[in-house]
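Form predicted alone, single chain, as structure tokens, below.
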Amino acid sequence: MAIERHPAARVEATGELHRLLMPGVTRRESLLEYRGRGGYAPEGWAWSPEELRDRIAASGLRGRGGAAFPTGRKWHGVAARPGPRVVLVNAAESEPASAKDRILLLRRPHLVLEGALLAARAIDAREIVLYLHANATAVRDSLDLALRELRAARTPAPRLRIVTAPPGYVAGEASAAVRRANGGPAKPTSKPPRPSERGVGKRPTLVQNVETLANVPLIARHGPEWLREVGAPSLPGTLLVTLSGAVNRPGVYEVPSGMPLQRIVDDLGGGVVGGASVQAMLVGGYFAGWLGPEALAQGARLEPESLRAWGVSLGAAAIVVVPDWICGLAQAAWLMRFFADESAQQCGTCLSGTRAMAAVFAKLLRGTASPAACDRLHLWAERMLPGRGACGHLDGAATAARTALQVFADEISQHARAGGCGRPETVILPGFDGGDLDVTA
């Protein structure tokens, strides 16, 4: 079975309320169609900048790009900086296991653009930068057409421009996006200053994820309580979940936050391919950590507090399911090599740390890691490396290593005894470009 390069947005499976991915919208929504569904309605634009910021803050909206930072607080912070200001729409979606932002921009670009325009109004920004990877040609075409539609309709807007970056995992980091928008390489910078302090053109810059901005027009139109009608109190609203790996129905789904992970795998994904059991899963994408099957059995839910109890994070809500008929340790070793290969190679600690951890995992897979090497790996992942990089890349690698050592502990022991586990070492994690995965028993 293969996973589509742009997974189909499935919204019919749960019967729940869907808001961003509307039933029936299976192709690009034009400006006329978007306005017919309430887009750019006057009631969403009747608020002063301060009132807009207050509505977003009261809604409890949190960032959907990985950090889950309160959006209203972020807006108030940027607005308090001396102007002029900038909004940067981070559409790079560098997380290989995620396709949610692509789906939004391919199908509902005006929902995202209206969110960006409202954000610009809220912080009095003079410019909006749309940031994406250079190989995202379909997304670029969708945005180009949407911008032409806005210009033809004479829609008032600040300066809008598209900035592209070469594909790369760290290119989606906020400071990397700002650096690229300023004409530099798409690599992270040290903090401070943060983008909110000194970003695009040395101006205070609001960096926002695509899915986060897609919620903004609906909150502006329907009020803060609209978001809180569904989802967990700590993370109001719905989440766009990219479900991949060994499930029967991979795709992008919109679900209320707080949904049990077991239900996502069974009801949305149609269960594991071949009726197999879940061996492990990534819940938030590559940097969020590995989760074992016991977490599903004990009711782990798609919200930060529940996942934190298991040592992982929600991240971008990109779920990859690993079945019990392949070598799970091979998945963990491949992921550690991915982190080593995708380092920005700017910080010695990150470059050396990711390579060293990847090397030990390669030996664990072959069953040749010494006890001393295993002890060093635990020390690196749990105590020495977290918090030492200029960006979150090293932290993500350390989390992946730490949780893999826990989730695949029995398999590591088996490989040490026998040199392997006898199961295929087929890697089913998506590659960087979100390409097809062959999932075969």
Ligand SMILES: Cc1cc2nc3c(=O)[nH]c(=O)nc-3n(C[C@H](O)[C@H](O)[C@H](O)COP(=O)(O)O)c2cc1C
Second form
Amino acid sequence: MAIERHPAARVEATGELHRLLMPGVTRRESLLEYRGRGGYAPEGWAWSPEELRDRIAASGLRGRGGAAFPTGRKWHGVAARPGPRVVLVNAAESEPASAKDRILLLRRPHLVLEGALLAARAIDAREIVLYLHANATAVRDSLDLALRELRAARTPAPRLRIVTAPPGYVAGEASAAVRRANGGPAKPTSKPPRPSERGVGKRPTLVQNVETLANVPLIARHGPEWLREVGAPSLPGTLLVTLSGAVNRPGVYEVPSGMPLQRIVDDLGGGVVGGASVQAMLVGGYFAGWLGPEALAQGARLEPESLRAWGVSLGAAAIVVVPDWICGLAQAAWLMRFFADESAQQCGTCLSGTRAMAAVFAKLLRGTASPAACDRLHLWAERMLPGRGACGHLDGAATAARTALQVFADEISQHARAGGCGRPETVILPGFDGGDLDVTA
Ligand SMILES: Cc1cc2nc3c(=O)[nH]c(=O)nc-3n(C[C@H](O)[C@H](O)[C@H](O)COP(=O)(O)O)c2cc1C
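Could I have the structure of this protein in the form predicted in complex with the named molecule, to go alongside the form predicted alone above?
First the chain shown before, then all remaining chains and molecules of the complex.
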């Protein structure tokens, strides 16, 4: 049985609900088409900056870039700082298991751009920075075209510029994006100051994920209650889920938040390839942690509170399904190596912590880790490393290690006893790409 390692390369975008991804929009939507679907309708622009901020806060919108931070609170916070201010659209999508931001930008660039323009109005920003990876050339083309259309239509806008960064996991972190936009390397800075205090050009900067911004024009137009009509009360609205790994129908799906994970795998993903069982899954992306099959069976749902109860987070809603017939510990060990390789190598603790955890996982895989090394790994992952890095990278690595130790506990024992589990160690987690998607659906 073969599992595509980069299903995002031929992703289908569909779903139960069509709010951000429209069924008829399978290629780049022009400005004219976007206007035909209600884009830039006067109702959305009737609000004063303060009213806009209040509407977004009342909707309960929370960030879709990983931390699920309340968007309205962020807007009020940045607006309270002395101007001029900046909006940075975080289109990096550094998470290898995620394809949803690129799908939005390839298909509905104007929805995201209108969201950015409304955000700029809400916080009185003079500049909008569109931040993406240099190898995402199709996304860049889509944005370039959209910007040209806006200029040709003489749409009032602050200064808009595109900033690119080389591939890298930490390049998508907010302070790394700001640093890059300021001409530096795409590596995180220590906080304070936060981007909201001192960001692009030393100005207070609102960093917002692409999917978060895509919700903004619709909330401005239809009202805060519109967002709350679907989804879990703790995270109103839909989520764009990138489903990959051993499922029959990988793709990007728009679902109400709070959907049971089992339904996502069975109904949307068409079940596990070859009728196999789920051994484990990553739910929010690489930094969000491993989940075992019992969580599915017991009704774990795609929303922060339900996932927190299982020790994982929602992250970017990027789900990778690992079937029972491959070695799960090999996936976990590969992921720890990924974290070590992708460290910005700026903080000693991150560099040595990620490397040390990866080294013990490599030994767990071979069944050669000493009891003392296992004890140290537990200590690092559970107590010593969380909260110690300048950005969330080390936290992500510690979460991946902590949850892997729980989810793959039986497998770790088996590897210790027999030097392996006899299953193929083929890694199905996508490697870092960050580049173009061939959207064929
Ligand atoms: C290591 C790391 C990588 C990240 N990569 C991304 C990314 O590629 N895209 C993104 O939107 N947010 C990413 N984030 C989260 C951002 O720091 C920030 O929270 C987010 O862009 C804010 O937007 P939101 O509130 O709309 O989610 C990353 C965070 C960390 C710690």
